[in-house]
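Just one chain follows, in the form predicted alone, and it is written as structure tokens.
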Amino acid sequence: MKEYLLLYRMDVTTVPNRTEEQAAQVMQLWMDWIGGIAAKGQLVSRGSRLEATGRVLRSGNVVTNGPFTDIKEVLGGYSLVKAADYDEALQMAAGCPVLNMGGSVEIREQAGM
């Protein structure tokens, strides 16, 4: 099996306010989904959820507030998942519940050393 880095991407504008109550039912979606793949021994490592904002060092130590500054998608977590090849991961992928909220899940496989 290849390991697969999951990119969870979302376009930051879209997120809706949440009661509290409506936030622990979304933590739950993404529990389950990545149960599911942890139960089929799939699971690398769940990752973690990342702030929207950060900083970006370039050539010759420049820094600057980032990762984007304009545009709205950020980055908004990622997992590493074990996979037969592209087709299973997008499979895996398919289930994810930022799907659901609009944003995306960017598939990579991870490069051989």
Contents of the next structure:
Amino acid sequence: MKEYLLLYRMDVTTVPNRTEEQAAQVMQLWMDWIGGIAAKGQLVSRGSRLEATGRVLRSGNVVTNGPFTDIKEVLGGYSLVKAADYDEALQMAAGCPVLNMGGSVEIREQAGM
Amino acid sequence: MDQSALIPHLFRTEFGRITSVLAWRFGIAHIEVAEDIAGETFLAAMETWPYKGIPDNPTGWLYTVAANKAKNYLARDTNFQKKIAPELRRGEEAVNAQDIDLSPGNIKDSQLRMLFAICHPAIPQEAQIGLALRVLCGLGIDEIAHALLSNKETINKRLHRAKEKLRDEDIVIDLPPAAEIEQRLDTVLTTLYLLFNEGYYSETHDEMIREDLCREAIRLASLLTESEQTNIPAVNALLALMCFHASRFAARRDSEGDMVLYADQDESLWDQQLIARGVGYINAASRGERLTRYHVEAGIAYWHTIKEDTPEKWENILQLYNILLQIQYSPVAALNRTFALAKARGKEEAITEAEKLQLTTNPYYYTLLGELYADQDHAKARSYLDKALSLAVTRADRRSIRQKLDRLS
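Could you give the coordinates for the form predicted together with the partner chain, as opposed to the form predicted alone above?
Zooming out: every chain and molecule, the one shown earlier first.
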């Protein structure tokens, strides 16, 4: 088993304002999907959702807000899973709710230190 | 209570108290001396009470005798004088009966301290359970062997090694420092949880011993809620979980002592008082930030105290299993999640998820698949249940699988 980082990206400009009920429904989709991975014993870490904004530090102590203004898809969250290979990791990612919201899942094998 | 019932009752309640107080006074290395003195105290009661009658205050009588025996032991045993007396706690010079403090406050404190000493991370888990049953619950070696489906020799060896370890590690019978309490409580709670499960899921048909284990686990966990330092949300969550489970005790066995499945239980036999107690603990557990597996499992157990099958019930259970699996994976939780999925969203979705699990050595996996296919594909259901039957280990499991096979045809 190898470990794969799943990075959820989506276009935040198209995310509709959700009612509380809609937000709960979206949450349920995520929980069902992540629960399915956990039920196979292949969830290493649920990870986290990420706020839409942040700070970027570059050399010379240059700090910017962003850099998201010019990029459509921003990183919305991440999880860590175990899988035999990329094929299996892709199969897992296939059920990710972000895909139905116009987003994508980036899958990266952990390289170790 | 008549005399024949009184002494065993007092033994169960007082043995652990006396042993804890004496062991705390003597130090962990002399835990066996403490056990012996507690045992001799009851022997004295059995010899004396039938002739002189039961004293007005039986517990007080036991405490006085135990304190005197401890005092005599300390005075008489020269070895003890040389080797142990100098190390005695609080460094007092004179050892007299007043030093053996069997006041309610010190009894409670000593039991708590002993619970932490026994549930020390250096002691193997199964030995912790055995020690707790012996030292804190006053069970005999026979009873422990019976309860843990083992034999006397194994249990004796296990306890002996554990006591050696307590000595070698020089474990102090005391509450951990405030900064460590929460972490150390994790081990204590795991042991109490396992102790409860030993009783709740035990294969033994001896109803008494099973209920005893569960009751003792609840009693020891309650002890933790009575002290401010240890009354943390996780303790209350575990207690809630235990109360909700224990509420179904009477309904779980039929007149032959065989297991009655949840769906077939007569809910009028569920203990509403215990359920109410559990709700109280759940409320106490919901302060604080940390969500433990006990919180989630207590939540699942709470929904099971409502017999009626509503979409709301199973959706809640499903979401709680989703969370539980993220905190701690176990095959049982994975299977239960899939069962909840079937109840909440229908069997088709559950079959898809079940087939991903591939728990191919687990009889419950095939039992679940058999159940999910029962309405859809009889042949498939039958072959899964046959597979389950071939993997099942316990009599009770084989019996319940056969029942499901019968229902198919």
